[in-house]
Structure formats: C-alpha cells, structure tokens
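Shown next as structure tokens: one chain only, the form predicted alone.
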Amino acid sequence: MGSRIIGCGKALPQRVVSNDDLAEFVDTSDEWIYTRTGIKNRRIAIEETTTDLGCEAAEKALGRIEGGWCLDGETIDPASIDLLICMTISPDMVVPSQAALLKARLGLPNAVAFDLNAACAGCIYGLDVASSMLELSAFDGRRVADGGRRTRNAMKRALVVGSERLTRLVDWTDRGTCVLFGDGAGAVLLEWRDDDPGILASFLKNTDDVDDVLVTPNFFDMSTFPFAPAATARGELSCAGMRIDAPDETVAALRAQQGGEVLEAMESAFIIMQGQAVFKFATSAMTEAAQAVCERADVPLSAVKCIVPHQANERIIRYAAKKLGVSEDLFQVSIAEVGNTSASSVLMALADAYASGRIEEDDPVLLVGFGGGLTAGAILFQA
C-alpha cells in the first residue's frame, strides 16, 4: 500500500532568453554559460504569475487540459482533491499563501492548502509531506473500519506543485546566478492505493549554512514602523539571523561577515551564493541521499530505471553519476532549455521523463535534490 503518482506536469513561460540574449548586457558569453553549466535557454515570466503557471502545470496533472502525464488517461474531478502543498521561494502573496491561490482558481472546494519552503529540494520535502499525510489518513480510516474514531482528515489524493519565478529575485547585473535561473512550474497528483506500493521510501536532511553560502534576504518595509529613529525607519533587512536596521550599513556589514565580499545587491533581496562551496555541498548531498533512500528501501542502485535530480547544473549531475558509479544516461536531464527553477524543478524534470517515455510502469525511480538551507532528500518510487 501506498502513495502512487497518477498525474504529472509542467508549464514554461512564453519568452524564451538565450545566452546570447544575455551576453548584450552581461559580461558573459553562450560558452561560459554552457560549458559551465549546461544551461542553453530559460524561461523568463514576463506576465505569467506564479500562480499561472502553478495552475497550468496541476491542470495538466489532473488531465484536464493537454500536456500533461495520466496514468489512467482520465480526467481528475476537482473534488476529490484533499490536499494540495505548494512549494515555492517565490510566491505571488506572502498572504493569503501560494497554495491558497493555487486552491481558488483550480477550484478543489475540499483541499487543504499550504505553502512549504526548502529551496531547491522543495520538490522531494512536499512530495514526502503529502504522502505521510495520505498514509496517516489511510491509518485512521482503518481504524475508523474497526469501530473507532476518526481523528484526522481524511485524504486520498493530494496535489503538490512546485511553482517559481525565481527571476525576480536575480540581480541581472551578477553573471555569477542570473545566467543559472529560470521560471517555472511542476505538479504531481498523488492517490492513496491500498494495492499499490508507490513511494517506497524517502530520505531528508538539513545541514546548517554556518557560512551563508546561499541566501536570499527578506526585505521590510518599516516606513511607518514608529518605534525607530527616523533615519532607520526606512527599511530593515533580515539576513541569515543577521538584523541591519540602516541600509547604508547594508554593504559595510555584509563585506565583514562574507570575508571581505561585496554585497551590494543585498538591500534588493536578491539571491546571493557562493558558487564553489554549493557544487561542493550538492555533490555530497545528492550521493549521500541516493544511496541512503535506496538502503531504505532495499532496493539497490542498479535497480533503479531513472533518476531524476534538481536541475542546478549538469556538470553536478556528471560528477554526482561517477561518485554512485551509474552512467549519465541513468538521468533525466532537462536542464539545458529551463535552467535552474528551484522547487519546480525535479517535477518539472519528471515530467519530461514521463513525457519522453523513459519511464515505465513498475519501474524504480529516484527524485533527489538540494537547495539552499541547506536542504537536501530524495524519494524512491514504484511508478
């Protein structure tokens, strides 16, 4: 018994930006980009919200519009959706949540809608979340078909969606992340089966970012904030535990605490890494996952039909192959037309696997990812 995937897909925006498109007002080039990363194009939303493209990827999970994956090949009542996680960095509100909006304009009247954040592994953090709440709510029906009490909600089917627009938080001036980000949505619908085994077994970890090695600050408005001196009232910004109530002293404080970085960009809340110490981290965090969520499941490595990782860079996913001992060709690589779209991007990957046909049905397949947090997980699955 188990939580089977039954729907998947994806939703790109219409504008396409090339390397080349970059290159016109970044000192960057078509072969730094690619030989660096694997990236070629990305998506960037131009009027597409968050929600839109979050809407548009579940719609095509749940079969009712064309593109997307369906196991059954039929159309998902809206109804029987009782549950729907949203994971995104990036959300159109902070209230009402992501999922929220998600929730209204699918119309699913009996979901329960939340937002979760884990960066880049946000994908595999809600996939787990929402199948733990199937199995326990599956639990309590059993023991409500025994004469008890049910105590909590019950839920069969769960929908999870990973939806970013990432580019608003890219300092288009650093060619260090804005040539890596792209905009975009996955969505996976999950169904509770009592003969069915789908994910087998899940895997996560949190390891502190002591270094800061990738953040994205919070920005606040404190213009009518009355308990502050008029000269710091403008703003405050949140960074890492760290409080810096004068925008003046943004930079200052910040080329301390990074060693003698500038950071200029911070007072924008725009994304901030250090690119070597997170290739370091993903490398190890993708094999560490991997190989511990197929321990899990007793299922070992050369069992597995597809792989399927966060599409931050494909020279991670080379090196993450030669430290398994798999070759390349075991991984969905989609990474060279989206770029990075954080907590989109495993689903959106799993959706051009099932697209292409790569996978089939009772095959092993392995979702892993990273992110900022630092974060990292992977689920092994019985498609």
The other form holds:
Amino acid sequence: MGSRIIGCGKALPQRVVSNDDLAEFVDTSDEWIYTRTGIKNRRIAIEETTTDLGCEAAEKALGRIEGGWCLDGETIDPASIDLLICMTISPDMVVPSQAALLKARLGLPNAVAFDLNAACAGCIYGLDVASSMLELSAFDGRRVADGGRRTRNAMKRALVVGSERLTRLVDWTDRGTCVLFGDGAGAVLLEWRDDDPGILASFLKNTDDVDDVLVTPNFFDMSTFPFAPAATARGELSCAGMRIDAPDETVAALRAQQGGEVLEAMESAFIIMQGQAVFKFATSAMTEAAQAVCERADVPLSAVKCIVPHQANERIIRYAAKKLGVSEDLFQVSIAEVGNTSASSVLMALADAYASGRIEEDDPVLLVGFGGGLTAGAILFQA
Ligand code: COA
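Form predicted alone already given; the form predicted in complex with coenzyme A follows:
Below: every chain and molecule of the assembly, starting with the one above.
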C-alpha cells in the first residue's frame, strides 16, 4: 500500500530568453553561463501568472489537456481530488494562498488547499506531506471500517503542484544570480492504493543558513501606520533573523557590516546568494539525502532506474553523481532549456522523464532536491 503517482504534467511560459539575450543587458556571455551551469535558455513569464502556469501543469496531470502523463490514460473526476498543496516562493497573492487560487480555477469542489514553502526543495516536502496525509487518512478509514470514529478528512487523491514566477524575484542587474533562474510549473497527482507500494520512503533535513548564503527578504511597509516613529516610515525590513526598523544609524551600521549592495538588494526583496557556498551545500546535501532515502527504503542505489534531481546547475548534478558513485546517465537533466525553476524544478523534470519514456512501470525512481532554508530532501518511489 502507498501513495502512487498516477499523473504528471508541466507548463512553461511562452517567452524564451537565451544567454545571448541576457548578454545584451548584463556583463555575461553564453560561454560563461553554459560552461558554469549547463543553462542555454530559460522561460520568463511576461503575460502568464503563477496561477496560469500551475493550472496548465495540473490540467495535464489530470488528463484534461494533452501533453501530460497519466497512468491509466483517463481524465480524472475533479470531485475526486481531496487535497491540493502548492509549493511556491512566488505566489500571485499572499491571501488567498496560491493553492486556493488554483483550486478555484481548476474547479476542485472537495479539495483542501494550502501552500508550502521549502524553497527549491519544495516539491520533495510537498510530496511527503501529501503522501503522509493520504496514509493517515487510509489508517483512519480502517478504524472507521472496524467500527471506530473518523478523526480526520478522508483523502484518497492529492494534487501536488509547484508553480513559480521566480524571475519576479530576480535582480536583473546582478549577473551572479539573474542568469540562473526561470519560470514554470510542474504537477503530480497522487492516489492512495491499498495494493501498490508507490512512495517507498522519504528523507527531509533542514540546516540553518547561519551565513545567509541564500535569502530572499520580505519588505513590510509601515508607512500608513500613524504612530510609527518617523524613521520607521520608510518601511521595515526583515532578513534572516535581522529585523530592521530602519533608523538612519541602524541602516548605516548595517551598510557598514553587510555592504551597501546587500542592503539595497534586501530593500528590493531580490534573491541574494553566495554561489560557491550554495554549490558546496548542494552537492553534500544531495548525496546525503539520496543515500539516506535508499537506506530507509532498503533499496540499493544501484537498483534505482532514474534519478530526478533539482535542476540548479548541471555541474552540481555531475558532482553529486560522482560522490554517489553512479553514472551521470541515470540523472534526468532538463536544465538547459529552463534554468532553475525552484519549487517547480523536480516536478518539471519528472514530467520530462515520463514524457521521454525513461520511467517504466515498477522502476524505483529517486527524486532529490535542496534549496534555501537550507532545505534538502529525497523521495524514493516505485513507478
Ligand atoms: N557572467 C560572467 N561572469 C560572471 C557571472 C556571469 N553571469 N557571474 C559571476 N561572474 C564572475 C564573478 O564576478 C567572478 O569574477 P571575478 O573572478 O572577477 O571576481 C567569476 O565570474 C567567478 O565567480 P564565482 O561566483 O566564483 O563563479 P562560480 O564558478 O562559483 O559559478 C555559480 C557561479 C553561481 C554558477 C555557482 O557558484 C553555482 O551554481 N552555485 C550554486 C547556485 C545555486 O544552485 N543556487 C540555487 C540553489 S537552489
């Protein structure tokens, strides 16, 4: 018994932006970007919203529109979806949640919907939370069958969607980050099955980002609060444990401590990253998560037929393959055309793996990711 993946889809915005396009306005080159990251193009949502992208990916996973992968080739009844989790760091709104917006647009009358933020490892966390809720519901169902009481919502099908318009959080003057990210969505439909193993094991881990190697601050505007001291009127800033009420001397002290560039980026709520530190974290986090999940599932890594990693940098994937002692050919690498799409990335790459036919029924498949937080995780499932 377990949560089985029965549908998968992805969606991309129309606008393709190449490395050469970026070189027109930042000091970079196709050669630098491609050799350091494996990225050639990325999609940028000009017209599309996070809701548009998430909806399209979900419709494909549900078999409502062409282009997705569906285990039984059927269109799924919308009333049968009990849960919708959306992983995103770039929702269209704070309230309603991105998941609530998707639920309404998709017309899922019975779905409970909420968002989950685990940055780029979001889809691993989202799949684990969704499958845990399905599993608890199945146990509850058994209790009810034995004459006991229901203690929670009955859930059999869960839609897990990653949708990002990450390029809204990118500082287009910072060549160290703006070349890396792109927009897109991926979706998976999980179904609880009494006679299928589905997800075999999971592993999640957070490591405190004490050096702020990957942060995207939030900007809170206090300017309409009448009792705010004058100094607060320009806004309140919070970043990685720092709360700045912004009197001039604090700003000056922070500027001296962090550097003007960092403070300006914080005020603009952009992605701020120390690339090399993230690279180092990523390779060890992926290795640890992949090994741990195989151990938990009691499946040797050598038996895994396909590894779908977070698509942050092709070099990170190659390093991880080397550290794990497995062939690079085992990895689904989709980064060249889409860049890093954060919480959507693993699900989009999984959709590519299904579309190309490289995942066959019963194959053990490993999903592994990492991200800001610092989050890391892996899921091992039987296809
Ligand atoms: N084009 C040209 N030059 C660039 C550049 C760009 N887009 N971005 C940075 N550079 C320059 C730097 O300014 C630096 O120049 P300098 O030596 O004159 O100071 C030089 O290239 C090397 O920079 P560095 O940061 O050391 O490069 P790197 O080899 O570490 O590669 C990353 C940078 C970002 C590609 C790499 O560190 C990385 O992928 N890190 C992980 C990022 C990640 O995965 N983030 C998301 C996590 S979810």
